[in-house]
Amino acid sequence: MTEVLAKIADSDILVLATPVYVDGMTGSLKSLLDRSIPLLHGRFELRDDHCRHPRREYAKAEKLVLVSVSGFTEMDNFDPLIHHMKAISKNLGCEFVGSLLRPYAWMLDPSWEQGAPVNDILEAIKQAGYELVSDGTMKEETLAAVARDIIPREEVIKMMQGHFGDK
């Protein structure tokens, strides 16, 4: 963990990536975040009328970004995770600069494409990364292109019912 904490402390932008698991992040990401507490002082300070631990001087990250995928089609499945990430940003004293989100991400696998083109989505994902590194943020139109519908929700439901049946 010492090595990981040093890399986190030395980063300008903290990019946290996780699939949505039961409306939140994976246990391993939560454990990593819990174990990152040494990047903060024990004392309190008042920020935005809220008690917070100040960041240690050597912890550089000023910005936090979420990258996440979900198996479901609706974007609101990401809402609890985004809310949690915004709280983590406040606790770490970082600006939350956005979320790169892809619903029913399993459709990006060519074996699930069913003839639906996804190359534009893959290019938008690359573009979002470029924007983040060069501008420190991601454009709303790029994020929307990543999250665009591939096929209608009803077709997704039929595909999943056909694949899993009563399993």
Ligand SMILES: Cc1cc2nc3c(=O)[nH]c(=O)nc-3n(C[C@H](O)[C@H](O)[C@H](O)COP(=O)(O)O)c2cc1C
The other form holds:
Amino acid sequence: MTEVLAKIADSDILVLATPVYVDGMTGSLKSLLDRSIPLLHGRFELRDDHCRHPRREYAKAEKLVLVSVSGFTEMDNFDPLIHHMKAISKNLGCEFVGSLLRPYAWMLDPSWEQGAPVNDILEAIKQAGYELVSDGTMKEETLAAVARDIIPREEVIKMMQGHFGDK
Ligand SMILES: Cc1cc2nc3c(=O)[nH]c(=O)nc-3n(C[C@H](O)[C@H](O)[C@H](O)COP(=O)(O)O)c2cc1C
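For comparison with the form predicted on its own, please write out the form predicted together with this ligand.
Now the complete complex, all chains and molecules, led by this one.
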């Protein structure tokens, strides 16, 4: 953690990436965040009428971004995670810039037997990265291009039934 904390402290933008596991972040990302508490002072301060720990002076990041994938198709599967990330941003004193989200992300895996064209999605993901670095934000249309429907939900369900059967 000594090495990792130094890298986090030196970052301009915190990009937290996790698949949705049981409606939230993975245990490993949560452990990392639990162990990042030394980036904050122990004392309390009032910020926007709320108790917070002040960030240590050497912790630079002013912005936080979520990158996530889910197995299910609906965008609301990300809601608990986004809510949590917004709370984390407030606690860290960072601006929450937004979320780069890809539902049923397993369809981006080229080894999936019934693959559909997804190159435009992969390009949009890269584009979001360029926008974040160059403008400090990600455009709504780029995020929408990343999250676009690939096939109708009924077909997704059929694919999964075919794949898993009774397993
Ligand atoms: C333990 C576990 C829990 C999961 N929970 C959810 C969930 O609550 N909602 C969802 O949409 N997908 C869920 N998924 C699916 C993953 O988000 C999805 O398959 C993702 O692409 C996995 O990324 P990974 O291969 O990097 O682990 C879960 C997967 C695992 C393994």
